[in-house]
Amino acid sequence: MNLFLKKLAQLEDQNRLRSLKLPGGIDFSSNDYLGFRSHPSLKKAAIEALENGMDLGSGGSRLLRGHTEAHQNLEEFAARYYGCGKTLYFANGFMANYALFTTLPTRHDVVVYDAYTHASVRDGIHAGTAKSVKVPHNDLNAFEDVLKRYRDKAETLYIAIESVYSMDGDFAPLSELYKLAQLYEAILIIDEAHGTGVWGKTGKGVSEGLPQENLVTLHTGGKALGVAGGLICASADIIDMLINTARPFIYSTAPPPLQAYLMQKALELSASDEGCTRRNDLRTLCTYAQEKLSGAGSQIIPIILGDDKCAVDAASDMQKAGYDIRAIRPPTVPENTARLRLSLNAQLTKPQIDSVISALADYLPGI
């Protein structure tokens, strides 16, 4: 125990000790981009499903008795919704990514991944058997150099990226990366966690409209959709491969059927007129905030302060002022880039954005 106490004390000295903190104040930190997590229609759907006899738990893994109509209906609906061959539902996006990268790439393959790709992707890559190469963030030349280098050495090449990066809020150059994937016969895997529901012509993600050939996308339920779970969308052979060989799928208890049911209802809500209105409201706020703060135009705006203690103190000041803003520190972000992460949602107003910018004035001397 002394060993752990010593390590915790070291984290505290470095201003990197983390603790759980309940929400409070105006929400500038969650990923509930469309305000769906408390949406009346989803609450009503949950109540009606339970009253009609839907079970609380699944009772087993999907390959045993844990596969229910709710899971099957969701996956069939999602395949039509995203226009892919087949889909597979996991309890959360982290597990979906982990399953992808510990299953599909083999020791004969190479995974080329962006330096800012999410921890779930990197953990899956590191736990897998394929060779992996990290390239500088959004550097198309670096991606192509690695693909060219391994084209004749690897059985299969994989490219791993996010559509919207969770800490910097910038977009991946998807069209260009898709062209590289086609040129070098690579499989492009796009984590749409922060794109689902928010971006794309109809809210299906930044990748909406890309051809499905050699494409895998991950869409999470726990952010803009307001519920929980991770959907892998791909060709039928890839999904069948995961069903047969992905250990996180085979040996995990299936997500509750209610969770799968609500994921489908949230997708339907996102596709509705109300979902479109909320999406447009959020995009308007993104444009408004972009005019006042530096950022890449998405719903995620980093306020980079550099020093860990400065970020912690700034977050504390914002919380005392009534704004729920959290400090993000290494190793989540690179050294010397500790920051506040402002996350916009459709329920915020322009006056609230103005007020939080005023509250941040001491940390944004240029404003």
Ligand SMILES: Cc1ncc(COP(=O)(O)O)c(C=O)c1O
Second form
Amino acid sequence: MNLFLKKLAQLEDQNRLRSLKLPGGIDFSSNDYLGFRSHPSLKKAAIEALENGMDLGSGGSRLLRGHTEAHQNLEEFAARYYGCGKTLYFANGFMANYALFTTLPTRHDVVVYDAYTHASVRDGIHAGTAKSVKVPHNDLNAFEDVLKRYRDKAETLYIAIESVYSMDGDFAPLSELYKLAQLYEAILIIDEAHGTGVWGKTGKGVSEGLPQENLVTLHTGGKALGVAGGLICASADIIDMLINTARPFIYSTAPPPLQAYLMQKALELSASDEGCTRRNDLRTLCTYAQEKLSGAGSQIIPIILGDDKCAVDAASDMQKAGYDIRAIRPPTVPENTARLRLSLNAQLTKPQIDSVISALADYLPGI
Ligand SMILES: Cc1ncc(COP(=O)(O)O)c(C=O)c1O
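Return the structure block for the form predicted in complex with the ligand; the form predicted on its own was the one displayed.
Now the full complex is given, and it begins with the chain already shown.
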């Protein structure tokens, strides 16, 4: 048998074969938390921008002819919006994380990272040259032990975390981690992929309000903002370093100007009264679901079933019942923690949450 077919057959035997499936049913699976993906004002902005002559592609790398007014306007706007020195926009969050972790930490440095950080962070760390130490999820003592151990050995210490964990939906103990970063003079890198637009006083992420010193945040466009991209927010020296040395930034065609323009429009929409209303609606749903299901209270609700086949069968049952819910299996999550990942969005209703909970009854012992 052809080698790839053999490997695919093995994955199928393990219930780990993945395949593409079009959306269908009530959306309990997308990251379109605020419903911006189909928002009329963003669609109108896109049409008008094209009608007014915006090009479709960027035509080159950012350092060559691919840098357009749309990119520049977005990055200047975002630096003011997030209150940081400078920002840098990438085509997506994966590339932004990969660029960060392959560029900033170098061989005399140590990166301490949470065991549940996203694949893009871990891949960047592993492709980079710094020493890295994985610590158990959200374990502050473990973070401190490692920081203490390497403080005098490392030239620069980095801490890599997510504000809201993508597969578990729990929050990082941000203020404690920020204090540790200050104490051990580490640079704290916070992936706000699932915090942007949803959390923080005005939707800037869970880290909203933290002092900017020694802080790097990543805000993605593809989730609550409904568009696409990865925006790194940091001090001017860090951003200039990325512009000068980050290979994914230098050796890649810049994202289309329309994409950068829409990222800015989506940030503006998030900051508007309507963005605020949608965020409040979503947070109300989060609290409602938390009262019924317990959990961390974010928009991401894992229902851990353990066994891979059980998770796949449960997802299929839920899809047949009219709910778009997907199974998440290892290696995306640790072994024996295959799960359904439910995500809430502002357009859902309390009755829809009630009905999904009753449809899930067999998988929710004790509810
Ligand atoms: C925590 C986290 N970081 C980064 C990314 C990558 O972002 P993007 O989808 O824009 O590539 C994701 C996407 O799944 C994510 O969940």
